[in-house]
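The data below hold one chain only, encoded as structure tokens and taken in the form predicted alone.
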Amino acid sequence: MIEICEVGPRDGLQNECKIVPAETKVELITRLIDSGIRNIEAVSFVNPKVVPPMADAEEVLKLLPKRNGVRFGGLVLSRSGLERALKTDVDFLHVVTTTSDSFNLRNVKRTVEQAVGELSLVIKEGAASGKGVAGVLGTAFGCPFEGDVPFENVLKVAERFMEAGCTEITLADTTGMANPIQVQKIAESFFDAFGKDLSLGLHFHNTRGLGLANVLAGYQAGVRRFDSSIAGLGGCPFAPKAVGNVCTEDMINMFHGMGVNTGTDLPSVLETAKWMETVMERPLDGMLMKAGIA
């Protein structure tokens, strides 16, 4: 079985240039778990100047129905975003990095080295806290500035968060540059250097069209948790040229069809995925939408 973490609350709507209402976003949540999707990243923690569309990270999670065995995430990138999710009851802390230093300069003005041992302060203090914390690599699979980054050095910024606190990693493909074999020879070695008790995630964009087949490379080298999104949404503010996400219900449908299974309904997933071309009002990515289930 495959894990699923939806993160089209999130990452699908941040870069979208209308703003959708708390309740709305608390409307797909809902329609989420209700087709059975059990890890959520809901909200992000971020300034909301930057990231207009995040600003109601307290009044979403305030609204969220409290179920049993569902998971919310915010996602954090520095210490004020930590203080603000303390103050809440968001189950898990994503807190991010990339691993690319060209990256991390353009956009936190810290390099890498600069921005680890900050964040692993959050994760600490997280932890500490009773929060779950993962870590989430960005630029894992390369940089749109530099190029390929080193695999040490990706290495590295996952030891380091594990050792702070983290209980697990996700590597993410910021702007869609991975391609298969690279990705099962990352997550083997990830799994050589930790061991297969790993809890090891992937995040994939689209923006090159390897999104899926991504995904099952990763599933091939042992993977059994990824990020996607609700009928495709997504893209980075601060990556040029990310697209969506690897979509939620086309990656559902592939695995169903290989006889794996993903505990969720697909459709009713289905189902929320054309709700949300009516919420967004323009046609979205996702594929089966278009092609209907077999």
Contents of the next structure:
Protein chains: 2
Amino acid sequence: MIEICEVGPRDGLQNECKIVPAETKVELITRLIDSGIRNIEAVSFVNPKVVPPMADAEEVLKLLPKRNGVRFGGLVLSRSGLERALKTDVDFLHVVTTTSDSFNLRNVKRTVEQAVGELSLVIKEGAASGKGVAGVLGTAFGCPFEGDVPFENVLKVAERFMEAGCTEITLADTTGMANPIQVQKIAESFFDAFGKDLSLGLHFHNTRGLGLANVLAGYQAGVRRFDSSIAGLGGCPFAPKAVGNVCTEDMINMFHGMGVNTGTDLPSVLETAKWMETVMERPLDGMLMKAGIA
Amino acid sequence: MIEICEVGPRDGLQNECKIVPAETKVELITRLIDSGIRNIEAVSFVNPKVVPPMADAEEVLKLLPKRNGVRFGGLVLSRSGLERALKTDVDFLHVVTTTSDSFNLRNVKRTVEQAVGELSLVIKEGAASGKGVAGVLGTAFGCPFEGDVPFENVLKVAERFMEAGCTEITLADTTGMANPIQVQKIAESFFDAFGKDLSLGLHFHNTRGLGLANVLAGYQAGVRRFDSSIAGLGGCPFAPKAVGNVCTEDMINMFHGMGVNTGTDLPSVLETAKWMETVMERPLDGMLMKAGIA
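We have the form predicted alone; now please give the form predicted in complex with a further copy of the same chain.
Entire complex below, previous chain first.
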């Protein structure tokens, strides 16, 4: 059994050129829940001026159906994001930093050390409020400006985040640089460092066609939670260098072929992917939509 | 170290709408050789009326540069193909059948048993002529009309082909139905049946996005030869909804990231992929062309 964390409504739609209204996001999320997905990164509490497609976080959360066993996550990058999140009933805060100074300075004008210092307080306060807190570590498999990110640096950020109150860690391949051997090594090192019970997730982009090969390598190394995006949303050709996440239905198809339970109904997920293509009014990256279930 | 069998000039160009002249095929193959590729499926001795893009097999072979250590293969599906091949200096005959009656009847109007009977004679005569003979078994991972193809059936065809004189076997996922667990199981079963020294190759299509994940699974199971197509060109013209082969430069990028030698120069292969896009006058499927080498 693996767990899917569906990030299409957040990481996917954030990287599309067309802005989708809150009602459509809610319909998308409702459909995903109906197909069996139980962990959804639904919103982002990022500055609405910086990321307009995510400005409606509070509205989306208000409109979302409440269902037993379904968990909604929201991205938190700063104290101001935390303050917004704590006024909502979002279940999990996904607290994010990259692990490369060059990338982090360009992205949020802070070194990794500065970011981790500030975010540790955010994590503590979030955890104290009773919400779940997940730590998401970007550029964990390489940085487009620095190249390799030393594994020790990634591990150190994870330690600080877990000390502050994160109960799970997701390693993100922000710009699609991971390869299967590296995925295996990093995942095994994380289990060695934090124990086999660590709730470890992986977040891949299909930038260089390696998304599912990396998911496979992570699964073989013992990882059981994977981020993915319905229809491979997030690769709008007009967005600068955006390439979609691993595609949810393509990933489910792989796991079902391998005899691994995902808790989801693939034909129903596939229908939602096709519907999403009509919503976005452009061909999306998912392959199963074109080929059909084998 | 892995060996790439480049099938773009044959399996790729066969399924493109634009017909490419012999001189361009020769330029493509020459570029691939200059990038380090040593095994190239260059032509097909199929009926020119059925597959017009491949009608120039003899001309392409005459124009190709002769280089030490480079091997040119040609597809042979029948006795008439063999007769043409034997009049050329092609190095290897790639003798093909599918392993599913339904598929084979639609494709070449013969049951698998009938095809294997005829092709065994072709293989014997080809081997007796001094040329190398490789057996290629299509639908080895599933048939779009029948579903699963029993492993025993695939193994039986391989046995007959090797008895007749094939020195290597390639298992082909004609319509992109393979999954990594299945690849692992079939590859291991082949090594169990024929010994670890079996020259086993795998031929995947990226129909459902699993091309590189399946290559990875095959590599992990001990396979060291993989078919791929420059820029992701092509697919099987007889298979419903087939899409391109695994993309050569994307596969090289994966293996180099994993520290596995391919004997090729990736930047130079990538240049050829980009050139191929200008030749075909349409965007091709390769991902690395868009994202660049990490």
